[in-house]
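To begin, one chain is listed below as structure tokens, in the form predicted on its own.
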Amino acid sequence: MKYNIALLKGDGIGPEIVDGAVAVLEKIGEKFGHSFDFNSYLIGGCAIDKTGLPLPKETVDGCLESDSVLLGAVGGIKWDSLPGDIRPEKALLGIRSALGLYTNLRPAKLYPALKDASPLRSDIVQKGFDLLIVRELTGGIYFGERGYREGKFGREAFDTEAYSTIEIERIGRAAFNAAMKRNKVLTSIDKANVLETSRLWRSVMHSLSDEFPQVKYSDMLVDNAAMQLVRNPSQFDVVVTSNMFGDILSDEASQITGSIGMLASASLGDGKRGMYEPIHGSAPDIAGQNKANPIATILSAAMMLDYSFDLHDESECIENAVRKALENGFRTADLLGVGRDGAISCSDMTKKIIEFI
């Protein structure tokens, strides 16, 4: 079987990591018997500098005639002067609107091997945990009304927060659907205290629990989970909440895995193509440098190879070689901290990853 995937490199360390799934994904084609064509594209600063906008017609006209996409990182300090409406970030928007994807899926695991890489105590460690956070990905405050407007205290910057009760159906209902494949236990984060959009959030997803009657359902104030995360993240199984909740929550859980460079993520709308990447960024200051952790970029693509292309022994093949190279010791610098050594490199991590495939 051939599988059209556009590759959207972007900055930073964006084409290394990128370069670095790619190769991983070679090999799963030789091994598996599939076939992967790749087709480059530009999108964020990269695409500034070359065409002056962030987001090019041919990119986006690329990635609805691919399978699927892949995606490495955009921005960084280079671009940050320029208005918001031409930054890199903005493609990230804009490319998400333009496929359909509004269901985002990251998922955040700590593997056995890499307890002692993350900051929470040893007795919530040793407890592991396995979440999967579903974020809404194409309403809330990032796509809302904003600008510049004369206030009580004089010039004041808004941004608005709006959603639907169609927009909060659609990701409620991908996330049942992720919790019946799961452990049946779903958590909806809001703030329906506060605001009138957490108050639909929640009523609407009510509704939606009467449907899925094997659910164990319940509500959760954002500034609790934010709490819960670090507290007791082993009780989470699937957590769904909006577009900025879910931001900063997924950074979070990030963190408590042991490193942001081992969490991928999955962009998905009505059909079967979607687009995979890492959620960390582009990392400026180490790019070129072959520092970067590829892990995320690499699970993101194994994410791919389940999803969208339903090859899931494909999907399991990566995984378990990723948990093998780490077993075996093997860490990027992310993943060792400040002041120790026996870091190895984005490319070699790679390879130790292929040699466990």
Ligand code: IPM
Second form
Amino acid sequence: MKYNIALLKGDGIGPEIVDGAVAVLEKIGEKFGHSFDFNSYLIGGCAIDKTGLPLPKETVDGCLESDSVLLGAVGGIKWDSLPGDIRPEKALLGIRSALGLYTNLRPAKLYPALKDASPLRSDIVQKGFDLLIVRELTGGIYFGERGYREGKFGREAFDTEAYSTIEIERIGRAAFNAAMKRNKVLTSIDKANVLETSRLWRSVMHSLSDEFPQVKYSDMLVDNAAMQLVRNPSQFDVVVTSNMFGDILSDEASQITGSIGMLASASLGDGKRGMYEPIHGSAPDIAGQNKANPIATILSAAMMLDYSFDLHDESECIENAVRKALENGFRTADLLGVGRDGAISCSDMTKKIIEFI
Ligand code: IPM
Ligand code: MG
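Could you output the structure for the form predicted together with this ligand, given that the previous block was the form predicted on its own?
Next comes the full complex, and the chain you just saw is listed first.
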């Protein structure tokens, strides 16, 4: 089969890590007899520099014409003082929304080889963990009404969170379905003791749980969830939550796996086309130095094969190759910690993973 993939390399380390994932996909194509066609489009800061806009129309059109999208990262110091509307991050929200990608899957699991890299105490790490965060991606406070106005104490800024029943129901359904394919345990995370949106969220989740009696469902408040993630992460299987809570908790979940450089993500809508990206940012401090960890992006490519193309063996093959590279002791700098040497480069980590394919 032939697949068309749109590449949105973006800024900072984006180009390096996407190049790594492309090399891995090419190797998979060779091994399994598929052909991948790649077309690159501008997004984020590099798009602002070349066109004045963070998300040019050709980029959206290119993604809509592709079978799937692989994204690196956007943003950097250079564009940090631009107004909210033309910041690189706006492009990320724009493309998620334009492609209708309301479900964001962020798996966080501990590779046994990385136990030492996790900041958690050894008795906690010993139990291992393998959880999936299902984050709502096109609603909530990220997309609500915002602006400036005159308030009680003078000029003030505001952002608002709104969630409709339909938006909650479709992300809830995605989470229940994901739980059915895993260990059938679902935790919905909210702040229903304070927020009205969370109270609606909770009531919709409860109605859905009647439809999925095999899934063991429970609610958890977000502050407690932040604590439980470091106290006992093995209690979680699938977690479903709002856009902002999911953003925050997924960074926390990534760190306990050893490094934020490990976490892949899939953003999905109603069809097969998805956008796949590492959860980390553009890391401007190490950009262009061939130091970044390409694993999160390589695993994102594996998720693309799995979810968008139904190439399950091929996807597993990539995951196994990553596991073997780690088991054989290969580490990028983020996985070693400060002051420890022996780190390999982004391109060498890619080569090692390819050797194991
Ligand atoms: C993420 C990122 C983005 C988000 C930023 C860069 C807009 O943090 O994908 O988690 O908040 O969604
Ligand atoms: Mg984030």
